[in-house]
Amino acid sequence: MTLSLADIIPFLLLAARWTLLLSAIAFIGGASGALLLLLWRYGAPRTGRRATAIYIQLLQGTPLLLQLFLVFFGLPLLGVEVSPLAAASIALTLYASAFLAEIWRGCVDAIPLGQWDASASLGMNFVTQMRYIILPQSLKIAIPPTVGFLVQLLKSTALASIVGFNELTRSGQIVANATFKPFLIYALVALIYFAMCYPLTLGSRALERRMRITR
């Protein structure tokens, strides 16, 4: 099949929309889950600390590809049919929640204990402490590793092609098989990934500089 770059590039760019959608779903879902894990860990330390540690170690200690297979092939065994998009979203959300929870735990632990004691002496309960004292300070520390993980998460969406989800990498495979030009096609795919990831890094640096100025 003869395809020109004028045909190939728009096709790959359209597929990149699904990569961005999957990344957004996984990051938003993972951030929400990570925040709940964080609140559980510090709000109920007896049960939360051990339970969240087990969850995080389990998700971090197994390959993401294996987690994707378990969701895609495991849920149908329970009578729950899932599409490739749903399976990839669930697996990446669980994966993101574990890593973000660990990243943010380190940021919260970096806040001096005196901040907890001072806020408690003012009569603040746990939720008020987290909302007004701990989390705002942790946010400044968390920006670089969180954005770094978001870039990693965006690139990890390429694994969704294994279960048939037609994102950027999968579309690149289809075009490469049709044109017999794998080097050219995968080079274009790599450039599109770079074009999606690099602005995140620039935005993170700009946000860091802005927050330094406002301190």
Contents of the next structure:
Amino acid sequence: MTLSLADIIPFLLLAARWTLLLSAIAFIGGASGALLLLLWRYGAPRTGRRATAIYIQLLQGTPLLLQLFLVFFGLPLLGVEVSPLAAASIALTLYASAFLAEIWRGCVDAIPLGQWDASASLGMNFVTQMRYIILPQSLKIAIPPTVGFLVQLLKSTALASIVGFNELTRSGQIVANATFKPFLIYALVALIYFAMCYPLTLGSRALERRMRITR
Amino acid sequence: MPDTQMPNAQMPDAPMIQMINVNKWYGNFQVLKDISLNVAKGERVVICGPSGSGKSTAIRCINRLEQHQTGQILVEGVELTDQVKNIDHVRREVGMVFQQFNLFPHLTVLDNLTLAPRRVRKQSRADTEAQAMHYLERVKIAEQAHKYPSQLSGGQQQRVAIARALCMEPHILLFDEPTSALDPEMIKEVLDVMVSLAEDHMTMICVTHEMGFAKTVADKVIFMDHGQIIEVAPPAAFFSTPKHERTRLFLSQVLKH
Ligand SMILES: Nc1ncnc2c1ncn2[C@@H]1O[C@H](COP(=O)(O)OP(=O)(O)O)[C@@H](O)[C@H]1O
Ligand SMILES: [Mg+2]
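Okay, that was the form predicted alone. Show me the form predicted together with its partner chain next.
Below, the chain from earlier opens the complete complex, with every other chain and molecule after it.
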């Protein structure tokens, strides 16, 4: 079988779209979940502190690959058939929500307690405090670690290849098997991952710089 | 039942603040012991006492930044309980100024002042900005309205913090050592603002070691030690003839400086 690079590269780039889609779903889903976990933790500390800590520890303390298996093989046992994309989206969303909640908790805890006191003494309720005082200040510190995690997440989508989702890594495997040139193909795949991750890091630095200038 | 606690049910000359046998513990450590205190409308109260004696905790209970465990606290007749409605009501009527200023660093001075009136009192931006400029003029700092807190000196920041509290048009102001974090040359500009509020008969409770301020404007001075109120007296009597040995010892220490 003779496949030229001119055939292979477009094939891999099309597959990279699925990697991007899965990353976007997991990031947006995970960020929404993390925000809810954060509101629960600080808004109702009596239940929220323990419950969110347990959730975070469970998801951080087990391999993502196993979370993926549990969703992919577990949901059908409950009578819910899931496609590889759906299974990977669910597992990665849960995983991302736990990590982002933990990262953002650190950023919220970095805000001096006096900010809570002052806003409460002015009559602001919890949601108003979060919306106008705490989160805007946390956001600035949260950008670098959040983008760092996003890069991590994008690379972690490679695991979805194992449940048969045709993203970049799995497409690379298919081409490698067909061409018998695994080194060349996997080098190309790695390059495409790098091309997706590097701009994120650059963007994060630019954003940080801009926030520092506008104080 | 809650009806009797709403402000319109209040007696005309009932105290603005009533603390009745208030106790509070941190674990096994009792930080407030049987605190009872009445503050009338327009009354100016100074609380002093050694560090760690529970002064901050006592005034932070009045706007529920801390919770007391036994006893009662009523503000304008509204009892502070777990009821969110009561807490919200009290916090709108009670302003607070902190030792560390606690301005919002990501907002301009003007936005620091208008945020709560807009989001809590739901006033319009134009109204709140006009009001904010009024209070900034009152604390003599109107020209700094568009700066960020970090661009101001400590004394200026504290005056902004006072203006921010005033923008909620509170009936009561609490001050927790408002000059303790300031360089000596800035203390006077903040005290001047506090004196002018006192002269307008703002109901206020000030935790401070500025004995000159206590002598000039206080209606009564309270001495606290180890979580207890040891002595309450008008300033003249408090400074000339303190009844308790501990008060005398404390006064000899602070007045030395
Ligand atoms: N959150 C807390 N947990 C445990 N102890 C505390 C806490 N806050 C204050 N305390 C203790 O309560 C005592 C009174 O504190 P505070 O009211 O700040 O005193 P003051 O304002 O008179 O210096 C101090 O001994 C302090 O260590
Ligand atoms: Mg104190």
